[in-house]
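Just one chain is shown here, as structure tokens, and it is the form predicted alone.
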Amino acid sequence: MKRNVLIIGAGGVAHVVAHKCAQNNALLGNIHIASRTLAKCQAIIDSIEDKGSMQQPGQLKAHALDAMDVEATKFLIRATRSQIVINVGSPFLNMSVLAACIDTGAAYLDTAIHEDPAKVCETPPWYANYEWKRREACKDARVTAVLGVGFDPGVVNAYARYAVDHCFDQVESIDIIDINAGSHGRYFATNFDPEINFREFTSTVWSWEDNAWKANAMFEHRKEWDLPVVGKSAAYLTGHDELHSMSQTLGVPNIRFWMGFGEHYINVFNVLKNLGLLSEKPVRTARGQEVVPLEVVKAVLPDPASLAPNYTGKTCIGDLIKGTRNGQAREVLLYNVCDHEACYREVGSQAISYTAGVPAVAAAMLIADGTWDIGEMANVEELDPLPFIQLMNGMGLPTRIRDAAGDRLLDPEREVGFSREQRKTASAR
């Protein structure tokens, strides 16, 4: 069993991760939060104490850390005796934190693909450019590294694996649909780090079509989806982290990602992009100062965490899977609906941060109890989805299934007839 968690990052997702770790510290042990700004870590700790989130008395401590410094990160992992590291800082940190985990033997989790500050929308499969190059190192060190274990990527990968294994004989297509039907009341804001948000959409976006990569322009393909609770919503075909692994691991010929955008967001985005304000390349001002336009835009936009108190409405994120079962065409929607206001009441966050943070803690718990402690690197769809889905059902992110039999809570034990306890016993034999 692994215990003691080091959380790297102090943004909105880290806030949720810390609260959820605190709610489960009987299993996870001591909790440490580290980022470059100690005050942000302490603010999260204050929030946990204000909410009374600790399951039982335990250590909860803030640390200052530049996680780009591998040696400093290794020192902190050892000093805190952390056996699980949840990296929810900037994706620019992934490879440094992963290196520190490999050298110290700590399990590694993240919620997004690694990014090079000088590159956007990299050539697929993107994971092969960075993380997958350390597969052998993880295996040799017997280090468990679970990549992309937020909601998308993360939960949607598990949904895909569940569908492939239990709902179909053959899957023809997976459409991942992410709709935020909430309102934060600001003129313009992003729901997570503005720099990372914009970098996803400023160049080529990739989809997986007929077993090959297809290049698209942002906002080139629009489709209206009718989803539970949030209703009819327009979404646009875009690239996303999970496509880069699922295309290589599931054997499904068509995998696409659709994200909902309002017309106001699109208009502002296009103005910023056309003015060059979303560029990641440095420019020199008239006063001789070198600045990165995208970093300036990030600096003037609201902190995503600040949106939480006034956020209303719900999100709906899921996989619409089509294929055949017993020779008959079949369609299944696996999805979650999350309420912004409920998230704020529970942990003081909005639903976007909540849906990304809860799965990372569920994964940490599965590593802690041995279920997912595999001693090598894996993307989420390479792991058993049943205990993951079952655990999240009780942690605030219940999964629902809509198919020909109706719309219901997805209870893996009932649907598949094999409980988490049975699976753990079987895997130990």
Given for the second form:
2 protein chains.
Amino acid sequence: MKRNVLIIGAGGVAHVVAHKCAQNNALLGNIHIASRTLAKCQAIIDSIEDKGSMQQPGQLKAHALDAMDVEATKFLIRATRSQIVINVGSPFLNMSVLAACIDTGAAYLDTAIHEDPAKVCETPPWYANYEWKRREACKDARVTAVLGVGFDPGVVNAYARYAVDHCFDQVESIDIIDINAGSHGRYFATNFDPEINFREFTSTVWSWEDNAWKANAMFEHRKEWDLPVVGKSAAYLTGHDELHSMSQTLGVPNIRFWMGFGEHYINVFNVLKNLGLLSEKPVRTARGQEVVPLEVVKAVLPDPASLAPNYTGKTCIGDLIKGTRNGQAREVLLYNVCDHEACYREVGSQAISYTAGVPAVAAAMLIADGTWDIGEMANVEELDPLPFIQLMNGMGLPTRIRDAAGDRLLDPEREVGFSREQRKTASAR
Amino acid sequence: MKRNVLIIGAGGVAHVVAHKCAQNNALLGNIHIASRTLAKCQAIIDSIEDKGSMQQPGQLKAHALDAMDVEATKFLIRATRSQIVINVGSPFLNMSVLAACIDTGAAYLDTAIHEDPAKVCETPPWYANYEWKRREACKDARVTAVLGVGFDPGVVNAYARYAVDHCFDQVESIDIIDINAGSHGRYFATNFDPEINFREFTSTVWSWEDNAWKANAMFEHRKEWDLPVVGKSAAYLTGHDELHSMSQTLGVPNIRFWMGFGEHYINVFNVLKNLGLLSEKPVRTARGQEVVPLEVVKAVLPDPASLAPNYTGKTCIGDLIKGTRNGQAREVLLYNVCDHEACYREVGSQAISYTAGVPAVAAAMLIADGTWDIGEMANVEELDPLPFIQLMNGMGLPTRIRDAAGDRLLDPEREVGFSREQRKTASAR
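Having seen the form predicted alone, please provide the structure of the form predicted in complex with a further copy of the same chain.
First the chain shown before, then all remaining chains and molecules of the complex.
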């Protein structure tokens, strides 16, 4: 049992995380929000108060913190008696915040893989370059660290684990598909930090094919998928965090990630990339100023959080899994559909932030009640997916399953006989 | 009679100007090249020596100069005994260099209108905002200042004057058309300073219609022109320097400027503009750096001078003039066709730099021999076009005429009885 949550970051995902923590503060205890800019933390607190999101009266506090400073972060963890840290700041912070958790014994959660600002799309598997180097340190300190527990990575990893354990004897392929069929009404915007968004696509696209890494180019492979609610949607083979753990943990020979892009997005992306404006390497202007082009592109694009009020439409994200069961070929789609406008009504965010933030809070709750408090580092597919899926069904992120038997809510109790009582005592592995 | 030339700037146009001055140093005397970066001046001198461009042995020297510093510029003008200054540096320098010329008595030439880095596309006529404010000062100091004497502005102004004086009783419209049908083989590049190039198109497009200014939007008006050599070419109504003097000096009711753009250029331009990346106003990055987006775009684009070695194809720039002669409707096209590869063979530049640089040197020669040494400020259409056109015919920029009588070289001697001897004594106005 762990209590009191420190949220690192004050962007769009942190906004959702804070709201959802507030909605569950009977279990989670005090809520602290820390980022470099105190005013951004305070704006989130104001929004929680406006929406009346607190489940019961409790502490909700803003802090100014440079989370690259490990000692300052440790001090804040201790001062706030936080036993759970949800890191939804920049992915450049992961290793610093993780270090602070290891030293203080707090559980660590994040929603995206660590990145070095100076490198893009490094040698796979990416987790081995940073986070996994601290596996032993977590184990020695009995620190629970759940990596990448947003929607993708995160929920899609749990879907894969669920499919491997409960739907198939043998899984042949997992295609993770992420479609945002929403519209923000702006000329161009990214749905999360543009710097991080573009960095995903500016170099080699790694996929896992026949049990080996395959290097592709961005927008090299296009496929049209027919998905529930959002319908036929074009998506492109993309490099993404979850492949770098799932390829190592699940024993599935083919794992691919597909991201939906419209022609307009691709055109803008290609222009910026071909001109060199998505580069993370500094250039020198005629006036002698050293500037990272990507940081300037980020500065001119809309703040993703500003898109929420006018966002319409829905997202569909899920895993299409193929394999065999009892000698028969089988195909299962596990997915969630999320509505931008409903998210905005509930917490003042768009669905991209919402789908990333809610799973992190579900994971925090599973650590708080002991279910996932494993005292070591894990990626999501290494944890029992049943309590996670069941909990999110009641938190605004219901999981649906589409297979030969039809399309329905995935109720772990009905599908595999997993009950709420079992969840309370479920072992993490 | 004036001698010794100081060239300000060391970009693509300065390169051509220096080569052409070298080819005519018997008349022009010593040649000095000054820019902030000494190495760029020296590279031009090396190239002149490689090509053997010097007409006769003479002085050819590089200087480091910040031409925003009027006192430093005056010092250099005096130290080098330069009586002619050809300003082909950034258009932000014009007023400073002009001030240095007024104080030292040196003749002043430039090829583009003055710009304030903080302003784009100001109230027309643009010359009235800056250069024309120094008209009286030039007259008082008996300083010859020829504004905008590149190709466009410059030669196209002379063409207009030629048409008004020698081809029509009444001119109804002048359409200046600038088509670059060449190919540089790069994903995207501008043919001269990207900062200046984009600034031309990022705000209101002014044209002169029915004796009044008309405000249009960029890419609002498209027209296909059928031109010699380059054939059918799409061009768009664009704001441009020469309209801002010709509208005031020629008494022609309609004067428009059309620039040729391919679909690809327009797409890249629109993406950059719509994202705010062509803005001259600073933005603040997440790291707190103040950056002008346009300066970063300039920094990532190819140096226009670097395009020259692989540039193929031709440019066609000219004036299509409509009006009446002896009560009959008449249409005349005055134009030049310039070949990128031929320019590179001759001076190591592409045709865009070449067509801008050669006229400035022709003008310097007309000042040196007294023909255009008028002791006051003028735009090109206020000067006699005949000696200018005749001189350029022998300098690599021949003028052709297409009218009802056919398509032929415009030989002022044959067309209007203007002889070389007359040129020597021609009065400037």
